[in-house]
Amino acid sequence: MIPAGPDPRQDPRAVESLLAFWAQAGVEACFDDAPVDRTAEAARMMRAPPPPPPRVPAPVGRLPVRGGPDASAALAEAHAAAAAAGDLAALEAAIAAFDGCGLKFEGARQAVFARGAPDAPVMVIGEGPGADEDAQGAPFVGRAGKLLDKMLAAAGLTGRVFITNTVYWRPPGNRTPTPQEQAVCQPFLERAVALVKPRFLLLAGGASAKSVLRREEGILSLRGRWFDWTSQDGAQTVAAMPTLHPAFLLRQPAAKKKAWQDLLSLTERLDRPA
């Protein structure tokens, strides 16, 4: 039923009122010149295959995000370069010269390899460099690094650690490194373990623990537990324990108690009589 009112042909405001009435009633279209079977049209659109996603070319000089010939070639190059490094200085030079990780071309100033004792019994492995590390060329030198040093000193581990990361270039915006970026850097990390020969690995943060141990659990589930890490070639096996990342502890100070328990477990095993 059309509401009563003035003749639309005499008053344009009546036209607006009539259109508003039909819109409120749920009418969304006017009559077409020819009838249209909306049901058949909808069925046809559902049967039609979706259009393919647009193809975005990878930037020049950057490792593709997903695996493929370029990623395989970069990984093979990393294996060869890591194997050829006879000491830590040569390994650091090989990392700096390596072009197979896309992070190198995403704004990083330099490669960030390691710091600490070259024969340390404990190797601390974090995720990746941040802004301070990128500027200074050493891992864990910002606020999180200072907290880590204080915790290590309190646990009696000063001078007994070698500190590195799963990737050696700063991810843009300090984002978490991707599994692909970690995978292409893994040969260098495994070579570092072979050269340092640590007795224990301390994996700082979820991204490090998942990558090194090849597990899917979150860090709150993994932390404080001991695992056996084995290199890809099976030549090395080292006891490893995940713990909370110092950057997380800065945001959640109440969690420092858990990280301290992890360090006590580590030092107990480290100083345990043979």
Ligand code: URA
Given for the second form:
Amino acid sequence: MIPAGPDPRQDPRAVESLLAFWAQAGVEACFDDAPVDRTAEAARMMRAPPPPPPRVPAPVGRLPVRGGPDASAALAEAHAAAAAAGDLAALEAAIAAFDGCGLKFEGARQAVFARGAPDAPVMVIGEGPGADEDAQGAPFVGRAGKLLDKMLAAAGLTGRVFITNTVYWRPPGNRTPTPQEQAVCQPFLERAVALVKPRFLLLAGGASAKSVLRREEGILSLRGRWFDWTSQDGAQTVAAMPTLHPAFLLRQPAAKKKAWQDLLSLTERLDRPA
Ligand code: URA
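If the one shown is the form predicted on its own, what is the structure of the form predicted together with the named molecule?
Up next: the whole complex, starting with the chain shown before.
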């Protein structure tokens, strides 16, 4: 029942406030071509018997990525596109043109590849773009990214990092990317490592560490330890350290001490005389 007085649905400020509420809750994508009057729909449902569950067709151009022949076709396509990229600009263009990761069709505005020095000795690999990254087209540019930049600056790493993610499209509602989504993006990540040739990988958060290192332990057990990361074809090996994700540090500031220890371990190896 709408209370007496002006109808809030006609008030632009009320509509803006409701939209801001949904955006903050992570609802930013509209999947229907035409607006739906949910109030009329609710009234209709009160009268009609419940319809059978709808069959949702896959969006045009999307390849299923959960196993099966389409997943291996998408992976083969990713390998071919990544291998053909002769430099980072070509790799970025290849990622943007790639249709084999379902995340591309789940509301992301654009592909988000990387930022930083193209010949950096350290490659930071996060989980995947969030809302700010999706809007700006660069990784780690939101609150977590600002904290990451401050920590890197304090450790003397400004200008010495190349920053990217395990997936290149924002997962809807900022959910963790699935192992399948990470797997189909992996050829691009491996190509980025081959082109940048970092001496060290810094893996930010459990979703990155588990996917890149192909390990099952949680981040609290993985962080601060050194691992040898080897590419799928065995051609590249790079020393890698998992650390806590800056978004986690924003929620648990007491854990910053551990992340700081990890960074010191990294800089100690980086600056160790040959
Ligand atoms: N979190 C990530 O893991 N990556 C980003 O780019 C931003 C936030």
